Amino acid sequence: MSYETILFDVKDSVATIILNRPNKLNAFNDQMVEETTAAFKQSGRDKDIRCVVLTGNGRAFSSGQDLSAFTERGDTVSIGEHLRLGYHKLLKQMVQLEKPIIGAINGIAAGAACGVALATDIRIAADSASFMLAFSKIGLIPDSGVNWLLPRLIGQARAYEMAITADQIPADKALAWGLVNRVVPAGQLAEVAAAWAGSLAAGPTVAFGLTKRAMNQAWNTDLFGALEAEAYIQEIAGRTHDNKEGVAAFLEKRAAQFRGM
């Protein structure tokens, strides 16, 4: 499938999205939305594919929505259903993915943006890399699955200070808050991106998008609900080849060669 705002490329089981609209910082049009919905679509689909990777072409990850796209609808516009119809697809998409995404954030990413960044599983930021709340600045609350990820990885009285104050947070204070996983030098996150790609698709990767399952599961129930879903999914995960060969590589002392399946 070709793409006219994203680059999409698939190299040694590794699948990366490039947001490609440099010139406008990247800021998401339907379109864009639409075409990263259906390349991490087509990313579920090829079992070839083992691992995701999404980043920014240019100086920036994304600015967020285009205001100037969506103004031009008028203003009988909905944006409930703007974000029902575009955001909120894309968003399930990547949640139910269940491979792994790895954000590699090398810039600004704001707005809703910020909220498809965070819906990566491993996010490693540039050090030139910040996020930004920008929604208050037009009187809107923030949106694309912000209120729900943002409060339970840095707690919700800081984003809530990010929400109302619209404030910049550098790399290092997003690491220091617990918004990404690693900072590195901004020359070096294409190479560290692709290394830790290059890893994660090499590796059991039923099993990391069932731990993704796991997870995401256990934050709509209690322990109990969860030791169950961990029994289920568990039983699933131990029909797998990789399992088996991950077993038999222990026993023989040996490095396991897995195969995704």
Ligand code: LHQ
The other form holds:
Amino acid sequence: MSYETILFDVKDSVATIILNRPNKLNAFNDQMVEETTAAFKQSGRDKDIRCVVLTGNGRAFSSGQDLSAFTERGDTVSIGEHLRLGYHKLLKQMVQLEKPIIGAINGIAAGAACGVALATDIRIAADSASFMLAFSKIGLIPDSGVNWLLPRLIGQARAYEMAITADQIPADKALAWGLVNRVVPAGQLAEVAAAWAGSLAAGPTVAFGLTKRAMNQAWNTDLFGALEAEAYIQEIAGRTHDNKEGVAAFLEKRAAQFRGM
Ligand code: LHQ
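I have the form predicted on its own already, so could you send the form predicted in complex with the named molecule?
Once more the chain from above appears, this time first in line as the rest of the complex follows.
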């Protein structure tokens, strides 16, 4: 499949999706939302892909909704439908993709792009990156999953403050708040993300994906429900080649050769 608003590359079992509208700070128009969704779908279907990296081209990760494209649609447009038909599909595709997604946050992630960044599983931020809930600046509430994802990561007080101030939260503060996993010098971001992705892509992909499923499901249940879900999901992991290989490698005192199956 060919794309116009993103770059999509697969190498050594790692898919890299680059948001590519740098003149607009990678703002999402409808086409970019659709193409990013399609790229994640493609990454799920392709068994050779075992990790995905999402990043932006240029100085921003993404400035969120392309406001000029949205305004061109006129006053009668339904924001709710716009969200349901666009961002919701993208967010669902990301959280249901049972492979790790690394967000390499190269610059500002504003508005809906904050939600997209939060839907990645591991976030590595450039030291020049920042996060901004720009919504209130234009009289909107946070969307694209932010209300669900962000308070779980940083707590409601900080999330609400971010929403109503629309302050830019710099990378070091994002790290202290638990919004990102690592901060690295901007010039090293691509290299660090690729190295981490490479090592994840050599791992037990089914277990990584099922862990994501188990943790996502656990938010919706109590401890007893989570225990039962773990037993059910572990049954699946326990039938993989990689489980047998991991145990054999341990007993034989050698490095495991995972195949992602
Ligand atoms: C842009 C944008 C942009 C268009 C930079 N759109 N052109 C969901 C449903 C429906 C409707 C509404 O929204 C949503 C969800 C949302 O995402 S709401 C939040 C939307 N995003 C924003 O409000 C952020 C708008 N952008 C900014 O505040 C600034 O651009 C930031 C703080 C991101 C960066 O500021 P600067 O570094 O000073 O860059 P800049 O403002 O000069 O931007 C560079 C160019 O990119 C500029 O174009 P130009 O032709 O003048 O060079 C901007 O107009 C354009 N651009 N963001 N979202």
